[in-house]
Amino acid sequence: MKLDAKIPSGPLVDKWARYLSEIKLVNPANKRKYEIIVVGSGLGGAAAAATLGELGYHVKCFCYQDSPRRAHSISAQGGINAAKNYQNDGDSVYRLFHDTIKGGDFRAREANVYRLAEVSAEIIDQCTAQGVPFAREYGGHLANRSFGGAQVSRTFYARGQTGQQLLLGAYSALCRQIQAGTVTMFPRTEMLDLVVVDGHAKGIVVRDMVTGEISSHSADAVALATGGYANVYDLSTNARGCNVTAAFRAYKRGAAFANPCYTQIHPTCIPVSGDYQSKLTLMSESLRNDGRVWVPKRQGDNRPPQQIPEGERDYFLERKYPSYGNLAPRDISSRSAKEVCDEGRGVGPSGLGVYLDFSDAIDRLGLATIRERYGNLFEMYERITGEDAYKTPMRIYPALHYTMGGLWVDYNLMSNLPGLHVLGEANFSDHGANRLGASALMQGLADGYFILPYTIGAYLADLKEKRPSTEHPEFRKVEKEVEERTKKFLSINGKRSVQSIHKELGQLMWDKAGMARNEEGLKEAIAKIPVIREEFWKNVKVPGDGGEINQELEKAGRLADFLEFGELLCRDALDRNESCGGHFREEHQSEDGEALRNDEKYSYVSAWEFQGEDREPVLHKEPIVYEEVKMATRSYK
């Protein structure tokens, strides 16, 4: 396997400028010969669909939900970042740049960063054109608000919905163009497989999950756009349809998979109640502007936090990162909760929890601004918790959240298997071993609107292969394993549920690869995985059959792929020893409880390549080679 990024030459300021003046174009009349799949409807998806379409390209665009406006994008609620520098605080492109590099501990590739810095102003004065409900100051002004790892105000925000605005903008310039006939929808149609014809992605089988008709569509390029795996861990902050099914399906079928073990835990999750949760629910990075988080200074202070004096409170992100206080990045803050509730000072029942409390910021601002800023988040967080925050602290601890790997991708979002190009957080260029918070929105609207819409032209401008027909031999090969793959699920019938299954699974990889991982758990994590999976394909009950509306069917399918992935996920983390952002190696720690990289053997990204059934991947390396940034010890303090 040949890993070349392809990346631009000449100084890193002017690469994209220059990669558009000097990429080969497709005519407007030529484009109407295209055909373009995207799989996904988030805003990666769905902004890359409505801007092909309106560039003249036909497109099919696939989602498993009922509609576009339920991709996961909608629950993003804090912000997207942009240097625009409306709060005239030294925000700068590069300033932007180098916080990304850095938020990432110095893993993600220059380029790519750089670039996304660049656009990422387009990103603002597209969506207010679309009539995204931005916040604004007094004057009319965009207003900005500060985020985790930044020391300037450059985050665009509606109250705690950005994701949900922001997709509603993608969605009516979607809309738009499946009014137009440029793009056609394939709701509630999950993708289940990709067909690779002469070492060129061309299409992609799918089963209508109404119908349970299982068929095959054919494309001159397939773009992925399908989010992040952090439901390995069954519990997480994402929407329990969000899978890894599309990018494992890729990987099986030739493409690289890049840093599996980078995953995000998220410091401001409200903390796990019992067995009966089927999923995490995030309160905003946002709410860190104007919450302080502590804990009592005394382990086993159980008194209500009203009661708890201010002299023997620990406002720990303050004490031990004054730069940045509670706006640490997520990285940090997560491993320092967890610290302060391994002392036995958590708070809450179980003990792991913190208090992120806002008396402070009432008494400052007064209650109505509190609640013009953080309202809805307010209100989400009393109908959990039954408990009012503005007059108790909240309670929140860190849970599993983004996933900053994902399938390689060269500097055209391209991955090495050509003609498939992988968008967001499906790929893993942008943000190295740890995302800033208002980031991920960012990516998924550069690739969709400003990126990918270039690069796939300069693929298709290049491209001698007529479309193959999806009678060709390779469509029916791989229609007919999908088939046979279904069967198999329904023809088990054991005792077990899927939903069981998924629980050991997710809790294994908790305990050995989350948010702290040593080589031993890694080791036990990755000999109990395949028992696990021969559990699964023993014992798994899947109840039904395959031609109808079958939830179970679609949740064994999944952690089919989750049983595999997750061993490559521990395979990834245990050759990679050293520590860096999300992936803390505890063998490596500094005394205080930082993360000591390893630049000297580990500044590569992992790129593991699929031998076969119960083969061990190869791992291939893309070494990161830094122009303009010096790596550094990463410091917040």
Given for the second form:
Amino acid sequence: MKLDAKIPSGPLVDKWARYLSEIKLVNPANKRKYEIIVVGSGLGGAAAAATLGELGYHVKCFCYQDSPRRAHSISAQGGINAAKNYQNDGDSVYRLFHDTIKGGDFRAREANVYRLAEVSAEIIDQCTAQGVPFAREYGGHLANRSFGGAQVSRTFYARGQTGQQLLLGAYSALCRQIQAGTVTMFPRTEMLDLVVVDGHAKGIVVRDMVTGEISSHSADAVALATGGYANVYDLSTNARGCNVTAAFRAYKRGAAFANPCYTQIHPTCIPVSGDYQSKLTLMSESLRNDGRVWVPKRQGDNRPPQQIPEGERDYFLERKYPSYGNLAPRDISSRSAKEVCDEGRGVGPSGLGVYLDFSDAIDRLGLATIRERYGNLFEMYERITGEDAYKTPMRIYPALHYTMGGLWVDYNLMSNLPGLHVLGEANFSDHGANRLGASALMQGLADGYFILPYTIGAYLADLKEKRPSTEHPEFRKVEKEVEERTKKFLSINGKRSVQSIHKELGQLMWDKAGMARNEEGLKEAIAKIPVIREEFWKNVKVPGDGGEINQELEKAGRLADFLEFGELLCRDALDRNESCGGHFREEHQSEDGEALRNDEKYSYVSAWEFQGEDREPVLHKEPIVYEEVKMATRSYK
Amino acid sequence: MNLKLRVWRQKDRNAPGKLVEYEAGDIDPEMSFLEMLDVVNERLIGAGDEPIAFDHDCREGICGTCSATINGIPHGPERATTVCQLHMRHFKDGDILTIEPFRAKPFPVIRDLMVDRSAFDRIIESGGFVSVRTGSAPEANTLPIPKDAAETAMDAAACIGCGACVAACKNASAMLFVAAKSSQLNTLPQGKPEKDRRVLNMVAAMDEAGFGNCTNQYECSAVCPKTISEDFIAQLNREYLVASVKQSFAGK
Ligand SMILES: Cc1cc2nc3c(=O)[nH]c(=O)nc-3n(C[C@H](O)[C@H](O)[C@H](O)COP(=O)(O)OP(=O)(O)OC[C@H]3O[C@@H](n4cnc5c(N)ncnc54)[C@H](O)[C@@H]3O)c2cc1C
Ligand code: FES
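We have the form predicted alone; now please give the form predicted together with its partner chain.
And the full complex, kicking off with our chain again.
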């Protein structure tokens, strides 16, 4: 496999502009002859489908929800970054670029990140024109807030519902194209495989989730915008349906999977309350501006928090990181919380929690101010836990939140499989080993509105042959394989529910490949996952049949892929014998527990190539070369 | 705690459905309502029965996927709460809960608690957008928008499209849903050029999908998990009137 990132030549700041002026265009009259499949209707997919439709292509867009408006992007709360410099605080394209590279712990590709920063401002213009009700100042101009990892205020937001508003904007653009007849929407339709004809991605096989019918769609190009894989851990802040199936099926058909071990854990989530737990809820990080994080100094101290005197509390973030204190970055805060809980000082019924205490802030600023700043979050906390955080400290614990890894793509957002494009969280993207807050929304919309619609033209303009029909033997073959697989799930008729096995996998992943990883644990996981996989294929119970709505069948298909993918993630984590960003190897830390990178050996993108069932995948390395930026140690002390 | 559930079971769109009783024993008050259903489903699967199908995804009250009517109230008894955010501590031992799908003619039941809400998408397709091509937008701050207009637009835009408003209305009217989208866009200067067309087209699409008329009972607003105000319906009515008058004059 040859990995050519196809980075245009020339100075960093000119690359994208030059690329755009030199790119081959598809003749407008020819555009309607091309069909493009877009899988996913989140920010990446909806923006791409709408824009491609508008350009005149024929687009088919797929999502598993009952409406494209419900994609997981809807739940993003905090905001979206853009280098507008509206606050006149010295922001610039270069600064956003540099912050993103640094935040990603020097493991992202320079040219892609620079382009992302360049188009960021246009995203805000586009969304504003669509009627996205961003927060405004009294003068009528757009407001900003600050977010982690930046010294400027460049985050645009719509109350605590930024993802919702951006997605509804993209959805409205998509709806306009559906009405215009350029986009055909297939909701409640799940992609179950990719079809590759003569080395090019030419279509997909899907299951209609209402009738159960399995069918094929062919196209001149395929774009996957199917989101991240955090649910390999079972419990995460992602929507329940989020899955790796589309990306993993593409991997098994020859697309390289890059950096699967780069996962992000969010420090401020509501702790697990029992083994029925089905999802973890994120509380905005902004709470750490006024809340103080602590646990009792003494192990097993289970007095109520109010009865623990000041001298017997350990404000561990303030103690360890005096200058950033409670605002230390996500990965550092998360690991510190795990450490104190591992020492037996965690709080709450499960012992897996730390306090986030607002009593000092309330004394200092008054209840009214705290209510005004965080009222909706306190309300959400109370709704879920039944506790009043004005009176008793919140309990928080880290949870899996976002995945930086994904399918490998070049500068055109095309994978190594010609014709297969990947955007949004599904690609390995621009965030390196760690994503900064408010940058995923930016990347999804950049990919969808402003990058893919141009770069896909480069592929189409060079195409010699028209798309095959779905009668092509390759489609027949893949369809048959999908049908067989579906039948297999239904026929096992064992004793265990899909969820019980997913939970087992998730627990193992969280323990061995979660916040902190080490060689021994990863090897153990690599040995154990195949055992769980075998248990699944022998003993899972999927009731009902295939020709109807069958949610257990849907879950089984997704879990089957997670059960293979989890192993790949662990292999990647084992190979990367350094700590960087969200990937923390316990063997590589400084005396005070900071991550230690090894630039000499690990400045590469890991791209894994599938070799066949029961054979180990092969690792390819794309070197990361910085022309503009100097690598440095990330320090937040 | 122990509960008795009466759950609507229906195989598909065309099959007849009925309420079936289940015991939900040993339920932890900390569970969410959907987690309680998960637990019941795990037990059903264990016993070789088919689990209860229900729609859900984000489980944090924002995607609008979950939908169930509990003891006659869409999304259940807690105000401003989707069913995925409802917790069992609000019920008590021995309660009998009747759990049904959102009932409305334009939302056919497709299985158990799942309904087809695609009519909502068709309404948005008819006009719930601003016609702006990608890449053609002016610099965002060239058009200052008064803060209160932006806030009003955001109040309306908070709609999650769950359909509880329709399920609560005895006429199965979608006025609150339509009004939320039209008011968001019509309040902002960006949406003004298409204001008239928007309300005329969206109302026509709503009628065509078979939603009923609004008779100003405002059950919709009362059950809305995002507490979208009925004032937006008044705004839609005014805008619709103006647009229809203009249209009839233009026609002459
Ligand atoms: C709670 C939470 C808060 C967040 N807050 C922020 C924030 O404040 N700022 C920020 O920048 N980022 C935030 N993020 C991250 C951000 O929301 C996501 O990374 C981003 O929205 C992903 O968009 P996407 O388009 O790539 O994918 P998604 O929005 O996940 O969409 C995936 C799409 O693919 C479809 N799909 C998936 N698999 C299949 C299949 N097999 N067949 C058919 N369709 C399929 C789905 O139906 C869906 O339409 C947050 C994430 C979470 C979980
Ligand atoms: S599941 Fe998303 S709103 Fe309830």
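Positions refer to the first chain, counted from 1. What you see is a predicted model, and the numbers here were worked out from it, not measured in a lab. For clarity, a rigid core is taken as the largest C-alpha set superposing within 1.5 Å between two forms.
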{"item": "Core-aligned CA displacement of F316 at least 2 Å between the two forms", "value": "yes"}
{"item": "Post core alignment: G344 C-alpha displaced by 2 Å or more between the two forms", "value": "yes"}
{"item": "C-alpha of D290 off by 2 Å or more between the two forms on rigid core", "value": "yes"}
